[in-house]
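Below, in structure tokens: the form predicted alone, a single chain.
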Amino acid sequence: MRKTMLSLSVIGSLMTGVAFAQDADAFRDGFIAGDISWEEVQARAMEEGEVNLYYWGGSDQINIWMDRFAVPALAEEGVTLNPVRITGTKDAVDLVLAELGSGRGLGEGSVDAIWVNGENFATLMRQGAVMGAFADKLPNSVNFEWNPEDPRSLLNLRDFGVETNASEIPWSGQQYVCAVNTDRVASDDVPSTFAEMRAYLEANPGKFTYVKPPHFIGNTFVQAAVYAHNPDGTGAEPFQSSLDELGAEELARLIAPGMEYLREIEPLLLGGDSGNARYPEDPNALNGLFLNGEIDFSCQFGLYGVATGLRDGTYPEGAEQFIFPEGNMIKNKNYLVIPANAPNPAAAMVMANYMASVDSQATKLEIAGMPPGVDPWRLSDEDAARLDAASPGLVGVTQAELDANTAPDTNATLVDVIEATWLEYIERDSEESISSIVATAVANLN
């Protein structure tokens, strides 16, 4: 009898799982249409019981915050948060696409949410692999600016030039910021333009390098150089268009001066005097060169990177932020997306709503130094003050200076082409023309 009851229990659990998978589309459509209340979402989330969040796990601080704050907070909602730490976001995206390709549809996948931005989000959107417009319907969506008539909404509505359509919710913000070791560089010698950086390197060869593409940190430096050398003087503006809108020939014309600059300074970079410039593989390697005094500047995403680097001993004591390059310091947000076949869609939304709360944003900022993804002007004075108090702070620059020199990310459809051009023209020292290299890179996309 006991065996029979156990078997019935197992069968019941399996039937419940099947039912959940079968009605996932109805649940999704109902929530997006506004026919399902938040209380119903919370109730379903407790039935689902867990949420699998795939995210880059290369930061000890983020991992600590996830375990000490996010996991207990979701437990209070009756949901077990399973942080799945991966080395590359593309791995999670590929898993979602592979499962969809094998027929694992709505409610039948294994990934509930992914920390993404840029190309990875664009890939999911192109494949129809996102749940849909959930982000502006969560209770904590009030912490974001969604009004398209307000220019401050841009980073919520577009991700690397791709319309988000509320299919991802901002989790954090970032800006590409450079640091200088003031113990080694006089204030009058700190460059603010690429021309000044070249002049510095001519006088101090080998004292700078940047992360190697295709790492996104390296791609961003290349994009900033391309913006600054735009032959039309319009900076980032044309690079907001898609590849289809711009065309290969026009893209090649626009990026050629920036690529020429990067080739010209290569002999002046770290190791360049030996004909073998050293490009660190990731930010950790770059930080090591900066800390050891091998280079005088370090450029990467990290609004509070200097403050946390000084606190953790990963930056030299004389480190300060500085404005570089003027007018082209790329700023973006990163997001949480729910795949179309998420096995626990309600729990994923409860998790996303928590991540968008002021409490979550403030503790993540304090522990991990991750800038808020929420928009401060949408918060109460008390909540805005709480975020300010949690901030590690800026070192050497003001927020107003940073805000005055921002630029948007490159459209996601252009990133692979610009990256491929750098790899061919700079790393492989190709003798082909940039127009020919771009044409080949575009052809290889298809």
Second form
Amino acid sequence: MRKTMLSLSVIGSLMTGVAFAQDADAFRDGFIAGDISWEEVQARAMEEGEVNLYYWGGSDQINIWMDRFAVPALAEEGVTLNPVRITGTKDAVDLVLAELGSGRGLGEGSVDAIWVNGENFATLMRQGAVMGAFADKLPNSVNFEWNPEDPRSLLNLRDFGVETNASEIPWSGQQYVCAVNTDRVASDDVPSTFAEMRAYLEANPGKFTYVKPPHFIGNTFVQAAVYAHNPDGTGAEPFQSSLDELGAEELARLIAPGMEYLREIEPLLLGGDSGNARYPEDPNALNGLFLNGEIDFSCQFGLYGVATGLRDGTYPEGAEQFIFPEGNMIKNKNYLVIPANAPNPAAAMVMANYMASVDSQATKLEIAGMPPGVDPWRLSDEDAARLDAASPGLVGVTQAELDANTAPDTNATLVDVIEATWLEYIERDSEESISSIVATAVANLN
Amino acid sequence: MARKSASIALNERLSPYQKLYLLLIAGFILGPFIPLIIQSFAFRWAWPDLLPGTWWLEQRERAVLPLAWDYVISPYSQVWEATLNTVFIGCVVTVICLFICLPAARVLARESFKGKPAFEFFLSMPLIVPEAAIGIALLMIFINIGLAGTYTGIIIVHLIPTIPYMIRMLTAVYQGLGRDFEEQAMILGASRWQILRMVTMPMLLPGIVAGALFTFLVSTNIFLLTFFMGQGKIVTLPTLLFSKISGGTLDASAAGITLVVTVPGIILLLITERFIKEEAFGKGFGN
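How about the form predicted in complex with its partner chain, since we already have the form predicted alone?
Full assembly next; the chain just shown is listed first.
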């Protein structure tokens, strides 16, 4: 008797699970088709009650902003935000894929949203693990440029060259900026091109290094070097095409001079004199080297990194930003994606809508130093002024100088290959030619 | 009082070399804490300064966000949540582990049966197989049955590496106990419950406390399995610390959290010190 009761209740709970999943599917399809009003989304979000946002938790400032601003704001909407701090975004992506693999669909997973960009998003897209086109249908979507005719919409429509199809909403826009310790480097010696950097390192060996690929901050430095050494002199332009369009041979030809340069400067990098150049694993480790004066320059994403770093003591007192490399300072956005098996899809959208609001963007900018992801020309003058006022400020450079030296990110399909080539050619000192390394890397991808 | 006289006696008994040796040992154990404590009060501490150039307290008023210890004790750091989780999981694991291991140890110590050596070897398998291998395989299973990301899931995986330790310690204690005392009580007319309560348990107590202490400490230190099963949702002190220092740098708040992580173990050691007699540990590790 007890056994039958038990199995009945198990079947019962399974059936409600199935019913709920179908219900969630219908909700998603209805919302994407535009049949469900925002009020209905809000009502459903309240019913769902909670939303699990997985994000890189390595920054105290972002953690504080989440707890102090985002959590209370969503509580007003009747949604409990669970900010889940993770050490690597890939962990959350793997979790989503593992759950999808074991048959957990919409309404049944454990991740409602992930802070992503680049390869991690490309992986989710490739595996069909995103919920769908929600980003341009939120009330706060008006804060973004979605019109493909307008070239300024590029970063909203493409993430490292991969079309987002509105499956993720921009959260923050970043630029790759280098900082110099002016207490150690005379202003005349601050390099602005890769050639000047080499000259500086020849005079001051060991005083620079960059984050190690495959960390995206390291990848970005490699990409900037590759752009600057593009043999055709066309900079970032050819790297906007996908691997299929470009072909392995052409890619190898384009990246060879940049890779050559990176190999040549390796003995001049930190620890390079002993034949073992040191590449820090992540931005925190890079900050440590910069603070201790082991390196004179530190390159990473962070328009306001110096301002906030001075504020919390992680940057040396003489830190200033500078323009490097001229014309090739990579700019991109990062996003919030809702996975295909989000347990609380409506609450996830309410959360995404809040994250896209001017209010949250302004406090996030002020507290965490994260540049806005909304497009200023889409905002009212008042809102735009509010964002300006919230900015922690640039140190040593102007916005106009940064804008004049912008370059787009590399297509995500090329990033893997460039990364693999760096690992083989620089890290493992392979004797093979770059074209054969690239050919192997491309073959390994497929 | 007793302690004081003991320390005087110790002082007289030791040769200068022995004292130096003790001092060195103490230096090795306590030494690493010194830079940690200094760092936890620093605002900016860069090479080659022997002490921080700027202290946290100097910047405290001007700080936009809580720094150093302000951050550690604020809810943003999740330290309190992690401590509660760690202690809760540790306690539950210890109790369950005791219930599983006490009867098992009794049998292992006193009975002999076919395949006993093989069984004992099997019991220590979890200590040999890498945690990562167990963790990934279990995660797949736990996701399927809905235990991933739950306290139950974490407690179950914590039992895997703790049971071997506990069984070994308790078996050793049981072996040292002998049956004589229990038989004597039985002859004098004690019931089985009375024997357990008034004879066996008191004699086992030092061993049980030592085993429980050890289990608790092992449980509070498990990182990898907790990380897999908690999926980042359940924060314990080791996972919190890992996310803080995995970058390879130790800022003031990370140093503060590191110091907090050592606290449960120290408190526990102080509490249990009076329960534990030297021989309990000695026997536990001997065998």
